[in-house]
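A single chain, nothing else alongside it, follows as structure tokens in the form predicted alone.
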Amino acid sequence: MLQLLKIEWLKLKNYRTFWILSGLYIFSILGLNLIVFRIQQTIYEAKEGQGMAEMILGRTPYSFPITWQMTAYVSSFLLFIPGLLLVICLTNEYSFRTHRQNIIDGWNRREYISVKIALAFILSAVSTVFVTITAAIFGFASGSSLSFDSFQYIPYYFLQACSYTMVALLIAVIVKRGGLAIGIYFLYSLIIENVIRVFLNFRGDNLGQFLPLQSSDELIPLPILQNVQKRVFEPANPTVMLVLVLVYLSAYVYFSIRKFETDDL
């Protein structure tokens, strides 16, 4: 696998689009959290804001230990970008027949798709590292002392990132065509699943929380509203959601491998 990953690196290291989008993604994580940080800092410095903060959280959203959850929540709105990177990388190989050349050169089909799955998890891990660093930066900037009490939201973010990248990979394997795969990925991750979730939740059963991407989103609720939401409806059980996310990830891996192994090249 290590040798295969080295070959994958050779494909990516000179791919300008990949690095431009990666740079924009990292900048966006810092930028979006900075915007939210400045907004909350302005609000909670006001007398009324301080009273609300103490009532809801007892501290500002980016102070330790809440910063781990807050940064993960805010950064999750950008998780479509790693998925987009994966769709572009895989569909480009379909377009330029690189996948066929790899098979001709001696790779078997499972090795090829396994490298792409590994790439999805690597992108998710790198994203998680940057989110962790960002959370620590804003935690110290808030003037609070280091605490890891809510650090479990960082590995939750990793699972959430894996969900988005693996959905992107599965769509790319099924659709193959770049523009169409990107369109379907954006429509599903940003619109279609949210519409289905609202429809399922219309009767008040909160069934929408069990949808593929929503189940991972449920792992990281917005800390400011978390205590308020508990009074309105029954929150998602983290253990149930965690198991469900792992089941979905296993399904993504299985169907991606199955689809690629049985498709015509």
Second form
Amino acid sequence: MLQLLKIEWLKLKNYRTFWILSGLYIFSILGLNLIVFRIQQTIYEAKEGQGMAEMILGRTPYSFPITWQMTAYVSSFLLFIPGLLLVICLTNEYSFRTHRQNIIDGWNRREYISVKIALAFILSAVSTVFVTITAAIFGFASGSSLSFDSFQYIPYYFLQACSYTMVALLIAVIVKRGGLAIGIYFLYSLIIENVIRVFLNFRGDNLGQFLPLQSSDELIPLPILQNVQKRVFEPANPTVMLVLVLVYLSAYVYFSIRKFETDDL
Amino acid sequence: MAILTVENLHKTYTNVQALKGVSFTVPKGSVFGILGPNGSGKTTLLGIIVDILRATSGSVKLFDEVPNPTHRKRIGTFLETPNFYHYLNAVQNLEIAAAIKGHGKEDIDRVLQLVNLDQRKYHKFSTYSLGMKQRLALASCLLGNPEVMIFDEPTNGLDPVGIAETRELIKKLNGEGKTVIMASHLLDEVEKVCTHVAILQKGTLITHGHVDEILAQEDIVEAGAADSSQLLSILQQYPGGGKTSLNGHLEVAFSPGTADLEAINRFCFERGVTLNHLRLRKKSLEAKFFELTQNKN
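Form predicted alone done, so how does the form predicted in complex with its partner chain look?
To see the whole picture, the full complex is given below, headed by that same chain.
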């Protein structure tokens, strides 16, 4: 596997689009959290509302230990970017037809698709590392002292990132064409799944939470206003969601391998 | 040892039967041409051999074994189009190909020199002309000095100099004892370069064997006389003459090198016919090809 990853590195290291987007993505994680952090400061430090915010909203969301959950929650809105990177990496190969050449030159199909799946997990891990750092930065900036109490939201975030990148990978392997895959991926992750969720929620008791990406979103609920949230709808059962996310991830891995191994390339 | 054995290969796409039971064997040390018009199934056949297409039924053997990725590492293959990363230069692209084949970087300069691409080796692939892309694909095939090479229309898109160089290269490789399997729709290319040929049409293998036997060009004798029908009946009795046909002049086919104009002239004169036209020519390769492909229809 290490040898395969080295070759993947040869493909990526001089690919400027990839690095520019990655750089902007990391900057955006910091930036988006900074925006929300500033809003928090404005609300909690307003003179006339002394204590009110704390009473209604709960503790400042960027202070330890809630910062792990808050930063993961806010950053998850940017998860379509690692997915986009993965779609680009895969569909490039289809349009350059290098996916065929790699096989012709002596990789077997399993090796080719495994290294792409590994890439999805690596990108998710890197994203998780930056989110962890960001969470710590804002935790300290809130003037609280380090605590790892609800640190489980960081591994949850990793699973959520894996869900987004693996859905992207699966769409790319099925669709193969760059523009179309990007379009479908964005529309599905940002709009279509939410539409389906709303419809399902009409029909049954919060059925929408079991959808592929939504189930991973449910792992990290918004940490403020939780009392209010509880009155509006039943919060998802974390254990059920965790199992469901793992089942979905295994399904993505299985179907992408199967698709690539049986197709004409 | 056979380099490649194909047995009763079928391939069906959604609506098209691309291969209908193709079988042949490529002997070691040959330049094996797969000849056929566009859409005859050449690329499909090669694609199945290198495992990027799945055969519907039938079997392929490489080096007398069931194909595996290790075999492909020992074969330099250039299929259909030059497939490279557009944003990388020639050296970076070849580093990837070499790494997949399990070689180091040491061979890259040599192969780039062989195809005259060393001047532009640090330029991005996307800036290359079609001919240069083609050369890079050939260079990639030569990495690690493999014993077998598969080329799909290797001279497509090259200028006349490039075509001549590529054909020389193939002959040189064969001279070093390497086996080359190449697909082409160009008859004279196959005739000039190959030792063996398989002719494919609409997914059916029409014939295969030594080039000299299959593409042997028959002698054609054209003859004319005032009374064509009398001439026809006389020439039909001429010993050694093959098929006769009326095509402006009367045409008689002879196996290569056996037509004797003097004897024909005497033969006709002795039977009371004076010729007003007598000419010997070679049957064109194209005509030969049409004959081969039409007999089976």
